[in-house]
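One chain is shown next in structure tokens, namely the form predicted on its own.
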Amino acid sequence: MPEIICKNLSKRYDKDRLALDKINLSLKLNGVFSLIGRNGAGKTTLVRILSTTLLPSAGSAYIDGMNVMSEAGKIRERIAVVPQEARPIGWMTPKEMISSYLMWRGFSYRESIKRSEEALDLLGITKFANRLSQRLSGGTKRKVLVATAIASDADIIFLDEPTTGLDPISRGELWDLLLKLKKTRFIFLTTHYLEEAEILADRIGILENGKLLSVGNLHELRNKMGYPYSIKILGSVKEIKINKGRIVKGRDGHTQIFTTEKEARRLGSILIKRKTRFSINPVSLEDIFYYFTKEEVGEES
């Protein structure tokens, strides 16, 4: 099967900035892959390369065997990009610009007009088609340039934070419909939504500091924890000894227990007796992402 491989793939912006340090990646062209990690962390950058807009400093990366570098064309046949910055020209309809990418792409003019409106009507915004796109707001904006990808013939779709600016029902309905999509085309999704993501995506990757520390399915991230119970306390705590697990600070002043379900019990027993504010429950993408990028604050035992 195609896949995406990056090796050492590195990028240095100027002495003082390493976006993206040495990333190994192997994906199988199915489905959704989403990159999960926060502000700066490195998503557009790798989002970028791969998409053949911005060359790496060092490493290499293949799209189906294709070098991003030196076979850029042939891989621009085979995707379309949504990336985090774009918008769309403002003095143009939605329908004239969706048409006129595809005749750009080689569809003929009927066609173009056809899949415009199609893609259009799957994101709910018709009604809009012949309205200029510097009068629309910025999440209608957004589902616009969604369109635009998905009425192309592109069976690779990068997407960069494509729901940012959604409201909450807009970003369900986005959610079914790559849901439909990704059975019959790979989406590499950026996302700040870890919702989002565990909704969506087969496969996960975490990104901080332009380091990929993890990459996996659900069940495969929880397993590479080790614990699948996690208890929060909220507020400050008391010195308290755990027999098995790790414990990890969050900046806002809360603490997280990664740890097994008999331990999660023995510890509630007591934080119950203290009369502690806390929860327990199964671990989450939440817990994961906060568990690999998190300073940790107890050894594990």
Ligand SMILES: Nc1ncnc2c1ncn2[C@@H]1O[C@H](COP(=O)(O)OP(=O)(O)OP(=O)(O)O)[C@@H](O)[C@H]1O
Contents of the next structure:
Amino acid sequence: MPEIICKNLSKRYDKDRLALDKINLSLKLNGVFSLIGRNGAGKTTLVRILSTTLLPSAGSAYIDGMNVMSEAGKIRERIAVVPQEARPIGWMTPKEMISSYLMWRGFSYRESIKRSEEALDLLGITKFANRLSQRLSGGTKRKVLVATAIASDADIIFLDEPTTGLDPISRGELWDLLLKLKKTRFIFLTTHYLEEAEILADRIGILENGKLLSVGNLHELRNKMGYPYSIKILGSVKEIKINKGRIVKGRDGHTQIFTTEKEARRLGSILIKRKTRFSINPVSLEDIFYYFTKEEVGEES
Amino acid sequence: MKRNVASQLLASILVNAVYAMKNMPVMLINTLLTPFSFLIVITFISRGSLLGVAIEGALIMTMVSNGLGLQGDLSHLKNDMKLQEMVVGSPTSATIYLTGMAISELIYALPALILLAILAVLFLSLTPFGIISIVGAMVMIFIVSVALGFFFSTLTADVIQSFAFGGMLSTILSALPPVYYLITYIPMPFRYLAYISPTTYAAEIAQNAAGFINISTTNLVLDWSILAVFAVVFLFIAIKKSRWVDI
Ligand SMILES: Nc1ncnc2c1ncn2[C@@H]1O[C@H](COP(=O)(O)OP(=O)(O)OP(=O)(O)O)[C@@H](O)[C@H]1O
Ligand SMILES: [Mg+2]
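What would you give as the form predicted in complex with the named molecule, now that the form predicted on its own is on the page?
Shown next: the complete complex, the earlier chain at its head.
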């Protein structure tokens, strides 16, 4: 199975700060890989290096055995990129935009028009096909760009925050589309919507401060975290002794305990006896994200 | 898949010339008017005596300004639209993008060129060799401008930089050289300054071809050679040294 491989991949824009710090990664080129991480974590930087639009400072990366630096030309035959800040050209219509992009990829004019019409239809924006892009809403502009990659022949697609600015219904529709698409193509997707990563991704990577903290599917991430269960209690837990786990100040007045299954059962029965209101759930991606990226509040025991 | 290079070139032409003019007709007016501003001014202040020189100047200048126009156009597409990033991460090579965009600038210049060509036929008396010389000089100076425009556009990260590069390039390629008047009008030590600019050689070739000045065969060969060297060197820089992939 072909792979994306990063070996000690680093990027330094300025002297004092590493945007990517020795990333080691190996990913099967199928399904969806979703990269999550806080603003400035380095997601776009990694996307740009892998999509051959930015040079790394150190280390190396390969896509299906091809080096991103020395064999960029070969890689470009297979990839399509939608950059985070890209916008469709204002003086062109969505149909003109998508078909021009396809022509740059070497499709004939006729084939490009046909494919762009199909893509517009897939994204539900056919009614905007012939309107100037400068007059489209932000979300529709985003869809036009996603359509360029979807309409292309690329079997490796990089989408840097494709759903930012989409309304919840459009986002759901795009998810459905990507779920279909991922059966035949590999999608490298960054997002701030953890639900999106949970729904779409076969594997998820958590990036923080240029470091890849963890990679795996949801199940593996839970295991890596070591605490597959989350207990949420309204108020404090001062009087309860916790044998194993980590206490986190919740975001909404809750106290949250990440813990093992056994400890969760034990704490659960104590809380029931005390008639404290609480809930026990498997940890969500959001919990995992907080666990890995936020400074600790409680202590580990 | 088999990629159609003609399609790849046509994409740039559609984006940067055809769709721009079709959807924003004001651009068509702009491209038509610009070359005529200097032509009219020079013709009036010379009481008509420099009309022929000014027509030639406008022909050369249309090539320079549209060639350099590439710098602004591509900077905009690169920095404001992030289009270049989409193109870099696609099967389009820098050379194909450059060539397509260069042709797009020519097409954008076409309305003005046609009008100027009509004026040239009416007001200049040209031999076939003269016509070939003028067209050749126009092509050469276009290659120089387009190559410089492309190279500098890839260095920009922001529109402000693009303005700065644009200003510098246009000073060297269009303000310094004697395009709308004869080089003999420039007093001697300063004339050397004009020879810094590749445009000066193109203008001299064109003015000689129409009989406005008379230069020796040696100097003519020298003009062509220098212009060719400029074109080859800048084209090499554009293709090999442009910052296609960011650092
Ligand atoms: N062109 C650049 N020059 C200098 N520093 C840069 C450049 N681009 C990004 N950086 C820095 O590199 C770090 C990583 O940026 P990057 O854009 O990769 O983050 P990100 O994870 O995509 O963030 P976001 O979620 O906000 O899009 C940041 O500290 C950023 O300031
Ligand atoms: Mg980003």
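Remember, it's a predicted structure, so these values are computed and weren't measured experimentally. Residue numbers count along the first chain shown, from 1. Rigid core here is just the name for the largest C-alpha set that superposes within 1.5 Å across the two forms.
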- [ ] Could you tell me whether the Cα atom of residue 67 shifts by at least 2 Å between these two forms after core superposition?
- [x] no
Any CA movement of 2 Å or more for residue 280 between these two forms, core superposed?
yes
